[in-house]
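As structure tokens, one chain now follows by itself in the form predicted on its own.
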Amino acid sequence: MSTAYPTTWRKPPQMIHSRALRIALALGAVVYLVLAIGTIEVNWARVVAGMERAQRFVAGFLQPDFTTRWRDISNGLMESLTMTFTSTVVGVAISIPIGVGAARNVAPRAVYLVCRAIIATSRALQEIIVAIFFVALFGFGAFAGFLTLTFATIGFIGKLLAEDIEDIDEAQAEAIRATGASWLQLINYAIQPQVMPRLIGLSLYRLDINFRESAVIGIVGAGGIGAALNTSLSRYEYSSAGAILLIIIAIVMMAEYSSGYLRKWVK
């Protein structure tokens, strides 16, 4: 049976029927727009001395220095690397039963509600946020940035999957049903052949998140090696700062390739 497309073009709906009323809102939010823009104290002054900085950042990350702090660097990335991985594993290991429980048409409301809300309450909180929290509870190191990095990763995959899990076909649960299955047995049948492809997905692109925010929240002592740069940037090392950044943006490239043919095999 063919699926009939239509012929002509048609103006979609819209939200706001009154055109006077259209046009007072736009030109409200460039008038905003405007205003905000206004209220921006640049200072000179200092843009112009950061353009001198800026000139001599780029020189020394045209020139990398990967030797005078390569013992810094390395321990560093070492540092960052155990972190994303370990996070990522124990975060989506976390995230399974938490998406699950979010998911509307699998969960009972209560289970719904706390699942929900345990998401929100992760997504809430910026990932810096909660290294300086952590910082402050347990200190200095890899640790502190383990506990942040796994916390945002509940938040994406449970968020990611429990909308998965609603957005499954319902044809193939409720055959599973029929079966007179158990609640399990529909979770292993029905929804995790239909979810996984996409789960593993998501938990490939979460670990690339997590080593770029690893270099972030070493910047507030959460280990990993944002601290050293963190420390070339204070000493004004820039072609040590710039080895740092080549090397943070080379990981990053080989886990967007892998991760993109890791993603084609699965599907």
The other form holds:
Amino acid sequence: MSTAYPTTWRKPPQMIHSRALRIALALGAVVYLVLAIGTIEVNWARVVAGMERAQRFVAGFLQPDFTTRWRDISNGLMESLTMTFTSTVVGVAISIPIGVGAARNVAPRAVYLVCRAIIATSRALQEIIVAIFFVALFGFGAFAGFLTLTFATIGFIGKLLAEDIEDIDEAQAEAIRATGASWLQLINYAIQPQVMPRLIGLSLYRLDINFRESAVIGIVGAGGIGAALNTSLSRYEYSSAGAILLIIIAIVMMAEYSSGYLRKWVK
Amino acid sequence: MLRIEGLKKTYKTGDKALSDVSFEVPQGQVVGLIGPSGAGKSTLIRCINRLVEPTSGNVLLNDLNLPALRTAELRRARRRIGMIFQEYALVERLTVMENVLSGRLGYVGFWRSFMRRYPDTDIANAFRLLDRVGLMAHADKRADALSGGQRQRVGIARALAQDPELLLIDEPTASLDPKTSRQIMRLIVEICRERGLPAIINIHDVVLAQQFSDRIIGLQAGRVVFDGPPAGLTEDVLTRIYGEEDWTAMRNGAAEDAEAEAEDKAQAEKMLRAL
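I've shown you the form predicted on its own. Could you give me the structure of the form predicted in complex with the partner chain?
Starting with the chain above, the whole complex follows.
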């Protein structure tokens, strides 16, 4: 009657079944890590000198100077905010049709491939590279920055929107299709209500990414607060740079909180 | 009238969902389509309005051969075929009214539907239908704020808003409790009677099917293995459709159910009289 059941149980290996291979792979990874770290050259004298600069920088950061360069800072800030807002609006507007086209369940195959290609291009090119390109094309300033951020927004929103559309509840779409609805009506009645809250959330999220990016691409000449930051750093005006960084942090935090609040509100 | 001739469906994976299904549904008849899971019930009703493309065969709705239609003609044909779904399939973030009006999408242009400016007659009709299914007070609520039974009533109103010539009903009671299931089935059958609508109801619950339909079609592995009146569903027939099982126990349960329902009704009438 009483069968002796085992009293121990171990979770079987999930990916690699051979014990020897598992150990060999782990050892290989450790050896490579050690060798790789060994190849990084460190100039300790330079590091010491750098620490000194870091001290000056931290000191400047602790005593931020908003007044001396206020004109540059406020101009850069306005430019950045304008760039952020316009590029997000235009970028989202362009990425909606591209996102719909890149969703396999609603777009024909040819359209799908074209839209995916656009998204892939946009995502493959990092903002800085795109910014350098647009600065070379259209010169220094906010216009290059606007184009860069718009381009980056298309890849970001387009991809996430397409994935969201592919994840919708098909039953709702099927029900609308069964009423004899056209393709546009299907998008408007079955797809849009399902993806709208997430699209709004993503757009707000992209708005605050675009603001942060506007500070970065300014460094390569695409205008905005980044340009002001670059100028003050190259003039060794660390207290002005500190002031700019504090402003960026404050705005990003504000954007973060308000977008989080708004996202909770739209559901 | 609906006539299905030699309908076949083989999925790309090679699964034969339907092999040579033929039958006719005259005006006003409510057909209960029963069969085990995977017998092809869902595929069959979706092949009628071509949510699933049939491999071959004819589906004639009032002499219009549906499988032969091109896209625009198919849309025009679909708007006369109402469909009611398992799990309701309402667009959850739209209001109840929008869901009912979506039954008119095949009749109005894109801008009208986009601006939600439907013709007056459509709106009046939508309110009339909401009143008919007892949801007049809920028109402006979001669909996901309703209970299961209420949602299925909206689903019914949406299908009726299409002004259908045929109702396709896929497991209408699969996610409802027994009492609500009976109310929903009764409502569907009443509406079919009122309008002389033919309907095909895909249903798991044999007892419900017997109780509410005029005719039963039993599907097994993509073939019709029974076609007859509900009374003809003997234990032999059930075994032919579903395989070996103790059917008497189910029968007894059903008898108890019916008794309980009769009691409920008597109770309700008593209360009404007391009022």
